[in-house]
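The form predicted alone is given below as one chain in structure tokens.
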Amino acid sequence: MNPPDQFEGTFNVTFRHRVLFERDAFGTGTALANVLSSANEAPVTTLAVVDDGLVQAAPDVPRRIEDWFGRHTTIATLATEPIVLPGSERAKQGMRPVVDPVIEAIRQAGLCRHSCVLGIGGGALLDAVGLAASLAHRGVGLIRIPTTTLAQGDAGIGVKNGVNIPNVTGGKNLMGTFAVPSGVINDPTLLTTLDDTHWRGGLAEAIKVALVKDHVLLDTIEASADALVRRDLDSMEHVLKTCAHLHLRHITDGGDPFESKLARPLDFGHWVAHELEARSDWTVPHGEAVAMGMSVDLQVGKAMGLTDADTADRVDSLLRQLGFLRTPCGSVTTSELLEGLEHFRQHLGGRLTICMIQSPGSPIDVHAVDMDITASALDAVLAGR
């Protein structure tokens, strides 16, 4: 037989994509036994990486980590005890704070592709652990146990993993892959240990969630917007279980897990908010920067004439109900944020797309906006307007 001189086909891989939400995980829960159990052969060797903001709120938790395991020796053991690394966006700049050092781990561990790093800390540390976990061995698997509201509700359920190039204008996210967690574990109690600016981050993605998917979960945040401020965690849990819900549906269902095209609904508000975090060397919370974006974006498309402005007023009203857009943002400007415009199509790598919303649950993309109603608006977030 003599091969054409062109060939190709086609094959299609199947993903299982889970989130279990479970409190106490590492004491009576049965969530992270299932999922190792379903993962690989029976016992699963497994590296556990622990954000160091964690550890500083609950000491104890790299004990109870080893005490689990201890308890589950038929069905995962640890490589090593448990590394303890930096969270917050410490663990995103470059390869060095945590990509390397995991890395690192897998090999002196002997980790193969049939073992496990279990990544338990907030959003940015899963997102730098998550990286290292598919480059090592072209993939190991991996589990996330976000500990933060952003992750439980956003970051730790997506399939994306990346860390930022340091001092480089542009260069968040710059470097990642995509790959599918064997499983997301959220363990609502571990919410506790959050500063108040920490635990209300997570509500700015569930507001953005709710605008462009579902009204009913803006209503929800609305009504129990007093006991969330109060912290309480019934409420909080509701909220999250709904958000994560959605965001994962948004991914199985939604036609692009990859983002392979131009359209990035869940990326309302980020445009702005990329750009604001780096230009404030990260000082800047990820939560408040989504907020001061969502804001941006809404009072632009209101005076474009493509927001309801009941919908932009009302969101603007409980974003401050819960604490947002007070946070300083030092000495950045409208003319260094507006620049996120241009980096935004970069990434995207084509055609500016931007996720505006006409009302909740009604998203539209937009290709240009109005620069001088857009300075204005980033003018009136920058002063606390």
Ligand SMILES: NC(=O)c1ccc[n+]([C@@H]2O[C@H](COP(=O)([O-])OP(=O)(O)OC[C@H]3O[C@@H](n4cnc5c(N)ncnc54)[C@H](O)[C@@H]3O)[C@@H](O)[C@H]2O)c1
The other form holds:
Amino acid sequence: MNPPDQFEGTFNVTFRHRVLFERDAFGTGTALANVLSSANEAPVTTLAVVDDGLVQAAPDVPRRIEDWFGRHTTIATLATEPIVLPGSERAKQGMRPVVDPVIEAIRQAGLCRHSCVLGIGGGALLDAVGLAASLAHRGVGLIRIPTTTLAQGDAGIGVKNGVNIPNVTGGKNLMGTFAVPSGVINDPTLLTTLDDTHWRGGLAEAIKVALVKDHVLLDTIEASADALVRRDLDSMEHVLKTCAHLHLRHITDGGDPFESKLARPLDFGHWVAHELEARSDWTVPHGEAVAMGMSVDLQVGKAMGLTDADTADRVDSLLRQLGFLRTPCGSVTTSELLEGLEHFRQHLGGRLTICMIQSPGSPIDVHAVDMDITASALDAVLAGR
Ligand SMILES: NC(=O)c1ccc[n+]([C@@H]2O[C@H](COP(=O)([O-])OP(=O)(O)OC[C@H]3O[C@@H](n4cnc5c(N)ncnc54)[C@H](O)[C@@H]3O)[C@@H](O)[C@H]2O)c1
Ligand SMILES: [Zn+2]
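Switching from the form predicted alone: structure of the form predicted together with the ligand?
Whole complex next, starting from this chain.
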């Protein structure tokens, strides 16, 4: 029988997406052994890639990783000693800083599709390592061990990765893939060496998730604001766990894991944030930029009658209490930031869709904003008002 001129089939693939919170993951913990042993046939050849900022703050981490593998030889073996690569947004300036060396290390160490890359670091390093792992052999297994608050609550939970096109406006995350990690292991004890800026960074994303999905989380962050500022690890762990859980449920149950729809609620505040990070030459960290972006969108929503005034003012004072909205933005201007709207539209594709907040837990999509109102809100946030 001759095949017809047109034919098609459909297939479904089931992904498992796991997040495990565990203290002392490289010591007494069992999460890494569980994830590695369920990923592939033992012993899994593993390449560990560590964030240089983490190593600077906690120099014993590479040795602790080696010791862990030394104690678990039946489960996994290290292909080479842990490689230390640039963390921070430096990791994402094109392919050279992290993606190329990780792919080269995968080649040299003879890793295959049944091997595993273990990324240990902040959201930026994880984004770049994840891209490398998804490209090599069309996808080597990936386990993430996020080491910033932002990465434990948000960046490490997402099923995407990517790097920027350097020196190009709108180049943030322009090169990336969707890839579901074999597991995400969040060890809160790794957060103690963070500076104050990156300690609070994850709280900006947690407030975002609360505004989009869960008013109770906003109450919790408010109630524990003093403890969070005092760097109480239990309070931070509770907030990050709730945030990560809501984020994971959004991916697994939200009906759009690979973001093909226009609505992107978890990008609330991000059109400003991405433009601000790039225009400040990455001197404004992601968490600070998200806090400013949310402040802008809440003030715009309030002035346009979309956001209730109580919510906008309440979040503004919470952000200030936590230490946000004070970062200098250098010479970035309002008109530069306004271009972020168009870059955001291009990034999403199709029609401009911005998530706004009516009240905590009640997001709405809008397709246009009042430019005068937006410019005033940007002026205010740039001036630190
Ligand atoms: N893939 C996603 O779904 C997703 C979601 C949100 C954000 N992101 C990305 O995440 C990045 C921001 O991540 P981030 O906030 O973790 O910042 P980051 O990765 O830039 O890390 C912040 C700084 O902390 C250092 N560091 C990491 N761990 C440390 C530790 N335990 N102690 C001391 N220093 C440590 C890093 O070297 C860096 O200098 C952005 O590039 C953003 O676009 C990705
Ligand atoms: Zn973000």
